[in-house]
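Single chain ahead, by itself, as structure tokens, in the form predicted alone.
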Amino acid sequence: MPRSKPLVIVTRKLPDVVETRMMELFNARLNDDDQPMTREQLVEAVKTADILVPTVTDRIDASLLAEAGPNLRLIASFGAGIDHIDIPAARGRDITVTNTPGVLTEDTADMTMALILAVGRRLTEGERLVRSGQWTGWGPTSMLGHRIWGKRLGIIGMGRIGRALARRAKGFGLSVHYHNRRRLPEEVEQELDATYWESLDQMLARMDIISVNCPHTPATYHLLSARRLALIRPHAYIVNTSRGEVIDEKDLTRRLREGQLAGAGLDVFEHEPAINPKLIELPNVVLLPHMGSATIEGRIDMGEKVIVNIKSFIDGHSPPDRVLVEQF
């Protein structure tokens, strides 16, 4: 007699090819209108699902997990980040958590490099000038930005994305520096021509461009605090494609307004989707709607990873992308 399919509840709309495969393999309940689930809907989902497939917009905290029914045994998150899930609380209820690491590396590194160029060369300011109809033609001192060739790039977090960014930066003639919890092997440093800084403070004070590529964890909340932002030289700028919570956004906005920082390229925000209105007003800031990993190929790859994790779990195997408490 065939085994019944597990009830898989998906909290957001996924690419059609991914949803179709989920319908074939599982008893999948999809979110056709793509509106984030309310708290009440999430409570109902964890009470009834065998497997929950949330995204970064869903807050899976301890109080929500306390409502979980006895059948919920796997949270197969659609995304690489895990800061929206209380991993210890899930483990305490014997719920396995998986994510989708690796597949977004190149896409996010591409977007980070694009932001570095966009801020330094004032691309969005130029685009707005053209669209406004106020451009009067080329001039020798019009829309002057800064050359990035020869500048120093400080990468905070040298994981997959940080290393992919370093490879791109090297091609653009940037001098690569990095701070990481653990120093990279010597052969990797040589490949990337990267300089390691054990002290984040010392690195920040010497860079022309700062890129935030570390995950958000309790240890990295406001890693770029008001004190550390004050260390960055006024001509430098910051790019963040990681998580908004890593930077003290209020102090960052103040420093940008007062000219204590040259500019910023932000794909993520501390309280997204809410954005500080004062940040929106600044012409020297490029703002994107958390689209660093938004490619069709990347989203499909993420969905395929979710499916593999679910299939492995229901077949009695350890999912390949299981998140361990020790990692959090």
Second form
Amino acid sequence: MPRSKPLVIVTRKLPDVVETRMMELFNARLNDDDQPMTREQLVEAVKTADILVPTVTDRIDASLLAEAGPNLRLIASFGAGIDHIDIPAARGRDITVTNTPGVLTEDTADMTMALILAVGRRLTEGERLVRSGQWTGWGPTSMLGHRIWGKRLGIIGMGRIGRALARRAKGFGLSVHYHNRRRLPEEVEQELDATYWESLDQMLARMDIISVNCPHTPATYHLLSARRLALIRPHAYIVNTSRGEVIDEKDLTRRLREGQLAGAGLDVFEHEPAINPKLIELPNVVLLPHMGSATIEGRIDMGEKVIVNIKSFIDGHSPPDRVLVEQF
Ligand code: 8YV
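Since the one above is the form predicted alone, can you give the form predicted together with ligand 8YV too?
Once more the chain from above appears, this time first in line as the rest of the complex follows.
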């Protein structure tokens, strides 16, 4: 007798092809109107589901997990970041957690490079000028940005995305520097032409562009604190496609307003979707709505990873993208 299909509750609308496959394989409950679930709906979901498929917009904290029913054995998150899930609390309840690393690396690195170019070359300012109808024609000193080629880029977090960014940056003539918990093997450093800084403080004080590419964990919360932001030279730019919480957004905003930093390109914010209104007023800041990994191909790949994780889990194997407590 075939076993009954597990109840898989999906909290947001996923690409059609992913949802269709989920309907074929599982007893899937989809969210057609794509409204993020309320706390009450999430409580109901964890009480009834065998498997929950949340996204970054769902807060799966210890108090929510305390409401979980006995059937909930797997949280197969749709996304690479896992800071919205209390991993130790899940482990404590013997709930396995998986994510979708690897498939959004290149898209996020592209977006990071795009932000570096956009801030340095004033892309969105120029676009706004044209659309405003105020553009009066070419001028030798109008819309001057700064050359990207030859500048120093400091990458904070040299995981998959940091390394994919380093490869692109090399092509744009940037000299690549990085800070990471662990130094990369020598051959990888050589391939990327990357200079390692054990001291983040020392690196920050010497770069022209800083890119945040580390995950948000308790250890990286406000890694770019007010004290560290003060180390960065006033002509430098910061870009962030990781998580807003890694930067003290209030202090960053103040520094940008006061000209202590030249500009910023931000795809993520500390209190998403809320954005500090003072950031929105600034011309030297490029703001994006957390779209670093937003490609059709990437979203389908992420969905396929979720399905593989669920399938291998229900078939009794360890899912390929199991998140370990030590990663957190
Ligand atoms: C995803 C992200 O789109 O995967 C991540 O960690 O930040 C995003 O790019 C989002 O998490 C989907 O849940």
